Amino acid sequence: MLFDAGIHSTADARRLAQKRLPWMVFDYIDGAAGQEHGAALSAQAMQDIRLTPRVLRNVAARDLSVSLFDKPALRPFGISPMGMCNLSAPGADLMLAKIAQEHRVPHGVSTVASTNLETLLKASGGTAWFQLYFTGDGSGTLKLVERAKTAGYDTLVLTLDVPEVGRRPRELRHGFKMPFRIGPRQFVDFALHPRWSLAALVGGSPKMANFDGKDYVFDRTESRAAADWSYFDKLRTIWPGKLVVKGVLNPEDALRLREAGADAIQVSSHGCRQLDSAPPAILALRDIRAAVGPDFPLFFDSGIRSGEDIVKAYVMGADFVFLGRILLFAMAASGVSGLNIVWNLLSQEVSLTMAQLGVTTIADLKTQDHLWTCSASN
């Protein structure tokens, strides 16, 4: 496969995005909580997972498709809900919807998406899942639930790891706020990144499209701390479709959510954006899989940077993997072309890793027999 635009890895996409995005926008996308020790530890934990190659196995025909809630997905990875995607490039939400439709994978539509939830469900060909934040007293949240139900969504993703918005010093230093507030520093920032600034001027400044300021109001910094188990029970009662709970790192929470009626759990550290001291999500995935057993659906996001990382998540217990900021970097680097390049290189990397491990299907990955350990080498 031939890659262009100077993108041969997700690191290349990030490097190009850093050049093209205003500092404020890049650090909003790239930043993590606190001093970012957690992000570094998470990356190291992923890197430290070693896989065992096997030989003399016929792996000529490899299949990257999986079954997800009894529906076929043509790739073993989908799109995690991300707020304000159009900050990365004009029309980014629709680019993601299109690639989700093409590969029949979930497109997570954030509460704070920059394109409204109805448009994205249609653009994704019905593959979109709606992500929900509890805010304030929960009344506005329940309005969004009804709106998603009316629009035709069949899967709701409840994000629970943001009781309060984590402190991310990098974005705070640049004065990141939504909607934008332009001061001298931001003016200079935009002036030094004319390509992005002109595109934003033509396409219009990204806004939180699911809110009109009347019936639907959202404050990104508003407390979400009042959510409790009674709220979950109420949501489970009124939502008729699949309910995925995102942001779980504790096995005890996972077990209780399973008993309370969650259809799946998405193990996630919110991309290390919430708690600097949180454990690496990839290791929490292993522990939660051991707790809930082999059959309960577990999804994973956080820290995925390559096709090998996707494979590692499956080996550690995932039933599906979701991608986040690497897709935003791809679009910031080169628009829809960049997105397709990164999507295809991740697909190729997954396939090549499967060949090295001697497997032909994603289901064959779901065992820790593929993990290398010191004892296995003796």
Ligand SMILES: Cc1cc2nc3c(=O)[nH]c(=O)nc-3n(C[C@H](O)[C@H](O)[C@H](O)COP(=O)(O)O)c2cc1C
Given for the second form:
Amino acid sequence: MLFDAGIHSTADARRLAQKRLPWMVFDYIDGAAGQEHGAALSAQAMQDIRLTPRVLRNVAARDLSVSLFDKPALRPFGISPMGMCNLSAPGADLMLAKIAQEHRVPHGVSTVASTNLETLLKASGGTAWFQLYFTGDGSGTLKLVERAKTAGYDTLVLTLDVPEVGRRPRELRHGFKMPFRIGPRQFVDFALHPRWSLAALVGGSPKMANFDGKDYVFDRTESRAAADWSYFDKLRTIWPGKLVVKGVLNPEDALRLREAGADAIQVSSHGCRQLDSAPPAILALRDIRAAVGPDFPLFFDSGIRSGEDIVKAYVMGADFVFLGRILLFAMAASGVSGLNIVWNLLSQEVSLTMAQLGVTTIADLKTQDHLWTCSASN
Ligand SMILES: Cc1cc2nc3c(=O)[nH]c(=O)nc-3n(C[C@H](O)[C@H](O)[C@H](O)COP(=O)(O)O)c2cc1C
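Beyond the form predicted on its own, can we have the form predicted in complex with the ligand?
Now the full complex is given, and it begins with the chain already shown.
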């Protein structure tokens, strides 16, 4: 069961997803900012990290669990918040919630999720974290914070790397909009991808489910640029639970956020969807870890494509790792079975990499001793 559907790597899942999804949806998920140099550089930086295998260390019993905010997570990776997941497959949000519940890992629920935040908290067995975007003058944002509190969320993820939505030419070319609009161009695209289109017809076209238009209308393109440090302080005062700040690449920002009361920072380039010239997030992680010291919780996402990449993020300083696009591709490729296949293959790859490196726990990965450096260049 593990390797059916022709998925043996996340690249296989992406390839199948590309066949099945309308071009508009594939490019919304896969696209990156600007000329996509940042995405290419980020992939190269990840590849350039080399790990040193070790021998004779008895690595027969390997444990993939980690402690996250003093709770056990059964896998060293969770689900990064993503808007409109149900575009990848009908019921995708709920598939993610279920797998998060099974493995006791965080399920990032986006402000613009396609299933409402209350339903997802229940479906994830309480493992969901609510992701917040500041928008407009911030008043609607504060309503969402209250709603997440009432629903029973214990962790809020504040995403700060979208002061304005990045220009992603591939997405723009297809006229991608939320809420969904179907013009002649999209009609042809959907007609050429009947499997996806029929499923969307039966299941209803995906919506931004946290907004019913009564309380607060969310406009995805509205500016989020007015957020400043006083807004952060206000949020810290009203949110009693854990506060994670996502989208930080600068060590000084990380230090100031720690001082201002953030409980953790998620180092991320938003999957290179915001600033084409951003540094590879995996290298920023190393710099931020050096700045904040060993004890402050740092999470990581952006560009994870394999179990080896997950291990690399721990070696570079992460305390937990989040997955993005590859999960959407897994579900687009083969629904819940695709998701399970990708989830299991990543777990297996992490475990095999640990065996190669001579470690039996994720905590043992958190040292740059595992990095290979070319002695000729020393
Ligand atoms: C289709 C899509 C939608 C996303 N929506 C959100 C969102 O609503 N909120 C957020 O904080 N990040 C969002 N992200 C960014 C992800 O949380 C994460 O940072 C990124 O996908 C990681 O990069 P990767 O996909 O290369 O692994 C989105 C990413 C994708 C691909």
